[in-house]
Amino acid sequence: MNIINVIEDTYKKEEGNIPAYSIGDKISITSVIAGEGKGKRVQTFTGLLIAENGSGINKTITVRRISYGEGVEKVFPIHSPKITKIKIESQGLVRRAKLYYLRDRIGKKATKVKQKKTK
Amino acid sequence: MSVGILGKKMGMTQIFKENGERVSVTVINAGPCTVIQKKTEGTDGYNALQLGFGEKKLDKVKRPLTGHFKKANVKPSKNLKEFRLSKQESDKFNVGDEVKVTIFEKGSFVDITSKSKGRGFTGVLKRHNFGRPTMSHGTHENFRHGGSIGCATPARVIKGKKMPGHYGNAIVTIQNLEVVDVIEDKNLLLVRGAVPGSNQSMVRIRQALKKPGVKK
C-alpha cells in the first residue's frame, strides 16, 4: 500500500463514526465553530447535502439551506476534528451526484427533492 | 550544528492537527542512515561524518567504493552524502552506527536541500516572475517578452541582467520547514509545506540553521 495513504488512514476518522449518507440527504452538522475549553462555541448547521468532493483524508461535503430567504452553502471536511457529530435526519431520492441545479431555482422547490421510502 | 539525515521524499498530502487545523504536509522517508566514515582534522583538514543511505546490490557497486564498504563493514549504500560538523559532534558517532529519525522532535524545524525539478529553457516569466506586457492597446507578438535589457548609456547590457535561461535541476534548500510529526517505527518525517524535487528522490535535512532548539 502506498505510503502516503497509510498515513492518512492514520489522521483519518473511524468508518463507524461517520453515517452512510448519500447525495439528496437533509443533513444536520455540528461543528466547533470557534474556542477552545470553557470558551468553545458549538453550531449546528442543517440543510441539503448537495455534493461530495475529494477523496481520502480530503474529502468534503456541501450542504446547502436557505437562511432568511438567501441561499448559504457550507463546505466540511468530514475528517476534521472539528466536526462532532453528523446527523441523516431524512433520506432523499436523487439521480445526480452533484445537485448544483439547485441553486437556480426559487422558492418550495429550491430546498426539496424527493423522498426515499422507508420501510 | 548537530548531525542531519539523508531521506527519500515520498509525496505530499494533508493531515489534521488535534485542535482541528488542516496542514499540508510533506512526506518524507528518512534515514536510517548509516556512518560509513569519520573524517577528522588530522587527516582529512576537517571533521565530518559521511552518511549511507538505501541499499545497494553489491554487484552494482563500482570496485572502488566496494573497498569503502568494505573497510566501514556495512552494507552497500545507494547514496553517500557528508555532514560536517564540529569535533564534539562528531564524537558522539562511530563508523557503522546508525542514525535514525528520531533525531528530530516534533515542533522543531528543519533545513532540506534537493535537487529541484528540471524546468529546461525557460522564459522570463516563469524563471524571474516578470510581469506579462500588456495584452491589448496594440500589442503584436509581444506577450511574454522581458522588455527593454538595457539603455543607450552604457551601451553594453549589465552584468547580471535576468534573462531566459535553463531553470531547475539545481541544488535548493528550503528553509526553517516544521516537523509536524516524526514516526518512529516507518522512519518517516512529515514537514510542514513542500520541499524541492520530484516524488522518490533524495533529500538532506538538517537541524534549522536559523531556529536551533526553537519548538513550536
Contents of the next structure:
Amino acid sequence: MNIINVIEDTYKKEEGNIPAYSIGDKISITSVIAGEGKGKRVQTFTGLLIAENGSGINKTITVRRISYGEGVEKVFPIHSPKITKIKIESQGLVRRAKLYYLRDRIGKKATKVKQKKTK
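Now that you have shown the form predicted in complex with the partner chain, what about the form predicted on its own?
So it's only the chain below, everything else dropped.
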C-alpha cells in the first residue's frame, strides 16, 4: 500500500459520520470558526450543494445560498476537523454533476431544484 494513502487514512472521517449526499441536495453544515478574541463559535451554513471536487482526503463540496439578495458560496473540505456535522435537509433531483448554471439566476429561481418524491 502507498505510504501517502496510509497517512491520509488516519485523517479521514469514518463513513458513518458523513451522510450519503448528492448534488442538488439542500444541506446544513455545522462548523467551528474562530470567534472574536480567543474564543470559538459554532456556525451553521445551509444551502444547495452545487459541486463536489477532489477525492480522498482532498474532497471538497461547494454549497450556495442566497443571503440578502446576494449569492454566497462556500467551499468546505469534507474531512476537515472543523466540520462537526453535516445534515441533509432535502434531496434534490438533478441531471448534472455541477450546478454552476444557478449562478446566473436571480431571486427564487437561483435555488429552485426539483425535489425527490418521498414515500
